[in-house]
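In the block that follows, a single chain appears as C-alpha cells, in the form predicted on its own.
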Amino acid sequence: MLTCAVTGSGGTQDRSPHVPRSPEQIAAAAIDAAKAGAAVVHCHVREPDTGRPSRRVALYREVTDRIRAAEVDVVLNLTAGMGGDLMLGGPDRPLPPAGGTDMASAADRMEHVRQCLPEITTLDCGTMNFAEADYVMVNTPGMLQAMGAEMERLGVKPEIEAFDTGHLWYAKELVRLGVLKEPCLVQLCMGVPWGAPDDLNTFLAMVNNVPPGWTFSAFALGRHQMAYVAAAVLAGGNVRVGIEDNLWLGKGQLATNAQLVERAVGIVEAMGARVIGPQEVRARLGLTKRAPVAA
C-alpha cells in the first residue's frame, strides 16, 4: 500500500514551485500521484493566495470533489491534525498564547471529515514539541477520545499517527477503552522533530510496539524518505512518500509528487514486493467509498 502525502501543513510553500496550494493544484497532484501508483492520497489544504495551511471546510470540499470526479480511482485520506496548534509567548512570558495559535473543538476539527466522508482520516495520537521553539502540537487524551469516537461513528477509518512510542501506547489505550475498533491502521512518523528519530533501532522499536493484526505504514522526513521505503517493506509494512515529507528527488532536483511515487514504486518492486491498488486497499482495511453529505 503506497500513500502519497501531497502537500502537508509545513511552511514549504515558498521552497518549491511543486508544493500545491489551491484546491485545483492539490487535487491535480493527488490525481497524478494516483496515476503514478499511489493507492492512497493524504491531503491537507492551504490558502490559495498565500499557501499557508488552512482547515477551511470549503477548501476540503473542493479538493475531495475534484479527486472523486477524476477518471482515476484512489483512496481518500484527509488530515484531522489541524486545530491543535499552541504557540506560547516564550520562556519569560508563555501566556497569553502568541500569534499562530489555533485551538479548535473536536467538532470543529472534524467538520470537514463529517462533510467530505473520506475513507481514512488521521488521528495524531499525542501531544509533542514540534520543531519550533515555542510551538506545541496539542492532542490531549480527552480530545483524542472525542475525535476517535466521531471517526468511528462516521464510519471513517482512523489512521493513528504515531510520532513516538508513547503514541502507540495511547492508541492501545483507545482500543481498550472501546473508542477505536481493531484492527487499527497506523502511520509511523520518523524523524519529525522532536518525536522519534529516524535511526533503525528506534524504527524497529516503533514497529515492535504495533500490535499483531494491525496494519502499519512508515515514512521519514527529507533525504531519508526513499531509504524508509525500503525499511518499511523489510519490516513488513507499507510505505508513504510525498512532498509533505520531502521536497527533493535528488541533489539539486526538486520533486513532484508523481516523481516521488514513481521512485518509491521502483524501490518496492525491485525488492520483490508488489504495489497494490485502491480496491485491494479497501478490501484489506474494510473501507467503504462514499459520497459526501450535503453542505
Given for the second form:
Amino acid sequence: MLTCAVTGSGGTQDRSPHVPRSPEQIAAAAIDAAKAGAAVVHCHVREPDTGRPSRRVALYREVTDRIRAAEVDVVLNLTAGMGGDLMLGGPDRPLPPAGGTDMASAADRMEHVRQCLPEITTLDCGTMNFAEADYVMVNTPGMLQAMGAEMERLGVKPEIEAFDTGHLWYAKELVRLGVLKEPCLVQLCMGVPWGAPDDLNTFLAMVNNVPPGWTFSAFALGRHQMAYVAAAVLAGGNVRVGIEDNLWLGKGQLATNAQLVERAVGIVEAMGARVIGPQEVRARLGLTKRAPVAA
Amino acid sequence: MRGLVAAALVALALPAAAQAPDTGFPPPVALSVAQEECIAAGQAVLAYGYEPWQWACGAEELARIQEVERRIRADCTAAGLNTYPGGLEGWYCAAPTRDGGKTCRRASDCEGPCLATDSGAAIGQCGMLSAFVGCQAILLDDGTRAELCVD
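Output the form predicted in complex with its partner chain next; the form predicted on its own has already been displayed.
Next comes the full complex, this chain leading.
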C-alpha cells in the first residue's frame, strides 16, 4: 500500500512551486499521485490565497468532491491533525498563548471528517514538540479518546500517527479502553523533530511494538524519504511518500507528488514487492468508500 | 505529574511476571470492574477529567456529563464567582475574599473560612477564597477548632 501525502500543514508553501495550495491544486496533485500508483492520498488543506494551513470544512469538502469525481479511484485519507496547535509566548512569558494558536474542540476537529466521510482519517496519538521554539502539537489523552470514539462511530478508519514510541503505547491503551477497534492501522512517522529519530534502531523498536495483526506504514522526512520506502518494505510494512514530508526528488530538483510516487513504486517493485491498488486496500483494511454527507 | 507518579507506583507494585511480554512497556493501570463492564458492552471508556473516577461510558454519557459541567460552570460565573482547580471534580466554585490573610479567631471574623494556622492554637488566617476543597483545620463560630474535609 502506497500513500501519498500531497501537501501537509508545514510552512513549505513558499519553498516549492509544487506544493499544492487550493482545493483544485490539492485534488489535482492527489489524482496525479493516484495515477502514478498511490492507492491512498493523505490530504490537508491550505488557504488558497496564502497557502497557509487551514482546517476550513469548505476546503476539505471541495478537495473531497474533486477527488471523488475523478476518473481514477483512490482511497481518501483526510487529516484530523489540525486544531491542536499551541503556540506559547516564549520562555519568559509562556502564557497567554501567542498568535498561531488554534485549539479546537474534538467536535470541531472532526467536523470535516463527519461531512466528507473519507475512508481514513488520522489520529496524532500524542502531544509533541516540533522544530519550532515555542510550538506544541497538543493531543491530550482525553482529546484522543473523544476523537477516536467519534472516528469509530462514523465508520472512518483511524490511522494512528505514531511520532514516537509513547504514541504507539497510547494507541494500545485506546484499544484497551474500547475506544479503537482492532486491527488498527498505524503510520510510523520517523525523523520528525523532536519525535522518534529515523535511525534504524529506533525504527525497529517501533516496528517491533506494532501488535500482531495491525497494519503499519512508515515514512521519514526529507532526504531519507526514499530510503525509508525500502526500509518499510523490508520491515514488512507499507510506504508513504509525498510533498508533505519531502520537497526534493534529488539534489537541486524539486519534486512533484507524482514523481515521488513513481520513484517509490520503482523501489518497491525493484525489491520484489507489489504495489496494491485502492480496491485491494479497502478489502484488506475493511474500508468503505462513501459519498460525502449531502450539503 | 500526580498521574505519572501514580502510574509509576502501580508499575512498581506489580510483579515482573505481570508485565506484558510483547511490548517492553510498563503494564497498564488496571481497569475498574465498571470500566471492564463498559468495554464488554461495546462502549469506550472516555475520560473527562484528570482523576481516575472522571470517566464516562461512551460518547453519549460523556456529552451528558460535559453538558452538566458546562451548566454548573455557567451558573458559577453568572453568580459572579470563579472556578479554581481542585476537588473531586477537578474544579470548584469560589470567589476571592477581601480579607484573605487577616488574622482571625472565629469564623465570623472572615468573609470566607477562618483557616487554623498551626495545631493547637485558636488562631488562624482568613482564607484567600470564599471556599476551599481538601482537608483543612478551621476555626468555627465559637472559636473551637475543627478538621473539615470538602470534596
